[in-house]
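Presented below, as structure tokens, is a lone chain in the form predicted on its own.
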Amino acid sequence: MSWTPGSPEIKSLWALDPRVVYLNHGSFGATPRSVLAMQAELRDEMEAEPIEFLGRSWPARAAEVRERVARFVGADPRGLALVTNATQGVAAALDAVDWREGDEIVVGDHGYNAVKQAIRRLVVERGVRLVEARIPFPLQERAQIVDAFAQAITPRTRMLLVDHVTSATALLCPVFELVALARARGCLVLVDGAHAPGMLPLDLEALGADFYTGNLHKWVCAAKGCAIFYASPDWRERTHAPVTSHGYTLGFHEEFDWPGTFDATAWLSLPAAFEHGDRLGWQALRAKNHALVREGRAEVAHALGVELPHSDDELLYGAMAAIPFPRGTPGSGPELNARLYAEHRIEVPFTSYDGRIFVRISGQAYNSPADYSSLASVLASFG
């Protein structure tokens, strides 16, 4: 299928407001028409027989949907559970562990507040201690960011907690080298892939990690609370469900599958949403995404006169990139983005790192470059 992104023919694919610039796909994703016409069906069809659908028929079409992930991500559906988003996943990965006193975490520091907050409830309640590896910001290479881990690394370390796009600052993260790291240093591996899957190809056998976990419902745009759980065959038997329900010790898939009552429509309308992107072409989709990033980002940098903080190297960024904003610009992150929205119905999310605020734009099929030189020419009036 040949298209343009931002064309009308496009963005009505998506039910997004017309009145809105949406450049902000990566916190909460945005589901195109088609997935929620067959999570609506699904949804017909649960309410019309509940015991049928979340009973009978269940566990076969859970197991259906889960092959079809598996093949998308190059993951063993064995050691593949589905979940309602990444921070869960991380949760059952950091359960799994018989941490002892003393021992410590290595995440990055422009790591997911909400994942250093799952680390400091064991700091609390285990005596785990959190490490920061400090990855610099510009950026000139890659290997600052394996370099920033490998120097934290101390011979407590148990585990490093890797970032495979930031969120704060959209670096993609050199995961296999990080792993071979930690497979060198006798540590532990759990990869946080809130963004990654959709945004980039993956195959996590490859990768190895002990761990792995990822969101669906961003760049796949699947429905919202689609998401995945990766165990390696070493840690299956030992890792539970962040909820403990009628599948407990009973197995891998029986323990994440039934998590109690819940709204599976989400997780059943995945075909929906991986058919959507084959009929974009997830190559041509994930290319034409890092292309208006690519020039978003520099035309939004230019009208703030600041440097962009990382080369264009493709492996630094994919499809969502944060700009720095001129120091000493009056307002808060919180405040800037109420302003932009308030006043120019612009969504995009304002982040910090080490004192200083981003913008971070996002790109997806229903963007145009023109939503950048929006956002550009509005931005450079916030001085």
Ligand SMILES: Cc1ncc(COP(=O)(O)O)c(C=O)c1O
The other form holds:
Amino acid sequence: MSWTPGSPEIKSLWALDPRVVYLNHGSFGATPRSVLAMQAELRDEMEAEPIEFLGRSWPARAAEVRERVARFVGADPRGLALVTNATQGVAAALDAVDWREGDEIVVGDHGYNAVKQAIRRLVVERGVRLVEARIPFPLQERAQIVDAFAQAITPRTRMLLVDHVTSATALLCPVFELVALARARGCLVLVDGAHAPGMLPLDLEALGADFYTGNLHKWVCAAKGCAIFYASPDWRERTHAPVTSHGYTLGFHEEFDWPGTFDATAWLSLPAAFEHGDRLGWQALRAKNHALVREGRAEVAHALGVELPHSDDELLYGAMAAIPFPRGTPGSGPELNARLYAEHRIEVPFTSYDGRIFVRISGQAYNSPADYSSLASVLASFG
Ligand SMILES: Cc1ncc(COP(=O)(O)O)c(C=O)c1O
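Now show me the form predicted in complex with the ligand; what you just gave was the form predicted on its own.
Once more the chain from above appears, this time first in line as the rest of the complex follows.
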């Protein structure tokens, strides 16, 4: 179907408050009405007969939805599990490795705090070292990201933990090259694709990382609490679910499919999220979301009087972009976010990296170019 971003028909697919200019799809996604409707039906079904739903029929239903997800991300379903979020996927991967004192984990300095916290815990409990690869930003070319990791590797490096899309700076990292680097230097590699599924086409078998995790509740527009965790064949038998439950040691899927009693409707409503994306067309969606962000970031940067931190190369960013704030900005990131929301009903995050504040815009089908113009005109008058 042909469609225009931000048109009334497209906006009506989502339940978002029409009074808010919503430019933060990146943080928690936004779930379309069709997915919420399927989830509500599933909840009714679950509450009508909880034992049938969560007991007898669950293993077959979980397997069916997993097969569908596996096709979408190009994974062998035998190595793919559903988890609640990327934070849990990272936890499962880090827990699988027999860390030795002095082992080093290299993570990009644009990395996500919750993930670094998981490594800091290993620092305290297992004596590993957290090493940051310094990725320049502004960035001229993708090769600088690979160079940053290459320079951080030492003979003690055990694992590279690579963001597929960085959170604060919205950069796409060249994961194929980074997996190749890890292989060449004898390191394990965990790819944190929290923002990747739906924003970028995925082929996890071709990528060949040891572990991959990514959210479905962001750019696949699934209900909240849907994510993937992938383990390569070498790791499947040695990897446990982040929560130990009945399935412990009974097999990869047995472990992950039952984290204890939970609301399984988020996972089971995934077919509606895929249908939503299929109707808009995944390729068209990616291209239109990227175009919104490309135009939006230029307009916002112009209004702020700042240089863009990287070129328009499509390999450098997808459906999000970070624009630096001029130095001497009045207020912290959270203060700026609260002010924009309170005074202008614009929802946009302000991130920070290397002592600088960035405004991070997202582009999703419900956005229109006018949303970025509203942001730009408000930011231009900020003092
Ligand atoms: C790079 C990165 N990793 C991990 C996460 C954690 O995602 P979640 O809170 O869904 O677990 C995020 C969230 O935005 C992220 O940007």
